[in-house]
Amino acid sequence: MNWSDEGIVLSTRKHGENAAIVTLMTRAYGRYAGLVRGGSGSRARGIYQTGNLVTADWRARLSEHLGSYTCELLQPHAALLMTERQQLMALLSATALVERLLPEREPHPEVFESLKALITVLEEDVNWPSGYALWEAGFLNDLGYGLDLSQCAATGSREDLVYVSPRTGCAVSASAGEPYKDKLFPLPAFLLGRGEIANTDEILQAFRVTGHFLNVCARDVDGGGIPEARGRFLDRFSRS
């Protein structure tokens, strides 16, 4: 069995003397791992860095086998972000979340495209922190844990939405949420998709919301938590 596709490198783990197990997020085949012979050597190291875009050929005798990869580098995103510490940490957070929470070998082309778009935002957009927060919100939707911010869960109103329920992920209006505001998350306006420019406090509020539901998803997967890479990024961003 074999296939060919584009993929974004999610992780590379040394295997044996000089091989590596590489996990890609591919457009057509989803999250997929394979063995790369010589993948931990100096010549291949530049290809299999997290975030790089590659073309991949995967081969195995049977579909359930680990299989092996042969890849060529298309875009060296890791090298382009190497001098931008916070953006690089955001990239490592996003790729770790995809590897941790997305089911293996299930097609999710929308996740591939959104991750590819996020990498462009990290490289080019001065407002990349809000772009990353919006990516997490979209990723939750792809996982089936999407936020419903279209109207107030209690009244059906589309006006004055200022809270998010930690139980349901639904928006709550100011009047309906006032008696319970200590138990609700603040809803930053930019998450409503109206084009507002977010400040740092609003972005941190968004990370609190998305982080809560990412943790819910992780617990549902296997009882564990979300990757440490996200915590390191959030700590760095909050201190900057």
The other form holds:
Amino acid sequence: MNWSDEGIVLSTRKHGENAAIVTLMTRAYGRYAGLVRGGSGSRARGIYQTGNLVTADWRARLSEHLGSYTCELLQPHAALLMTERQQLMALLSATALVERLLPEREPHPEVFESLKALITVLEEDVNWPSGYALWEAGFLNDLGYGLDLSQCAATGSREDLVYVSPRTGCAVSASAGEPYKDKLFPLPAFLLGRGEIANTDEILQAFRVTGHFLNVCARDVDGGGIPEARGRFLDRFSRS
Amino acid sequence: MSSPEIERLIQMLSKLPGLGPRSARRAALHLIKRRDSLLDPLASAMAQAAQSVQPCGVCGNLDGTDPCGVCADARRDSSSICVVEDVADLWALERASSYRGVYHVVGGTLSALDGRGPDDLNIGALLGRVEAGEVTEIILATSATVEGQATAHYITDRLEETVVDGEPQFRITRLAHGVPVGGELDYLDDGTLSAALKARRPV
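Alternative state: the form predicted in complex with its partner chain, after the form predicted on its own:
Below is the whole assembly, all chains and molecules, this chain first.
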């Protein structure tokens, strides 16, 4: 069997002397791994850098086999982000999260599109940190752990939403959350998706919320935690 | 078919990079047929290397002495440290004969997939050298891969942390990315071209 699709390189692991096992996030087939002969050799190594957009042909005798990829580079995002310290760490964090938390071989076109859009934001947008936080919130939604920030979980009010419940991921209004405010996460306004410009503190608050639910998801997957790459990115970002 | 000694030799040779079981068999036969000129000298060289070659306590280079020949060379500029991933990278830079400073081998790159974190790399010793010595420049010569550059950024962060207050006494630089010598633009990959354009400089 074989298929062709666009994919974003999530990871490349050296296999033997010259081959590599490459995991792509493809539009129609989801997170999919395959063997690339010569993939870690000097000629092809540049193609299989994390974040690059490629066209991929996947081929195997049986669908359950690892299969092999033949890829062609479409957009060399890795080369453009390599020199940007924080953006590179954000890219590695996002790709590591997709690799860690998204089930393999399940189509998630929305994750592919959002990851592709995120990479463009990292390259071009000065407000990329809030873009990254919104991407994490969207990714949680795709994983089935989405935040429900449409109305207050206690009163149904759509106004004055300032907290998030760590248990349910639902928004809580200021009045309803006041008695429990020590146990609730502050909800940064920009997460409501109304186009507000976020400052560093608000972005860190958003990372606290998304980090909590990403951890919950990771625990549910296999009892482990979220990738170190996200911790390193957060550490760097909080010191900026 | 072969004696256990020969089988073991073939088995060990087949673990070397570039050799599979068939080529290991050929190499073993070649060695055995040339006992005096190859097998004995090779065995003795390997035994000697196994006994004396060790990582340099200062930079992590492999040498028969500690500190290694590079660190012990008084003609080298010890105020300039070139940070490399692996000893092979150090050897490559030495082949180019264009750098006369000293080195620091970190021993790989940060890799979530391989479970290699900052504690697995020889970064603490580099920070110790910077804090202790008269270092004026640190050249980050990690590979131009996402993992190599992520490691370089991480090292930069850690080095910047060593500056408590005021201006740092050293500058941090990295190798340029771009068009190789003898490279024709038509044959370059898109990533290299993009990096070269991004890193262009006035003439």
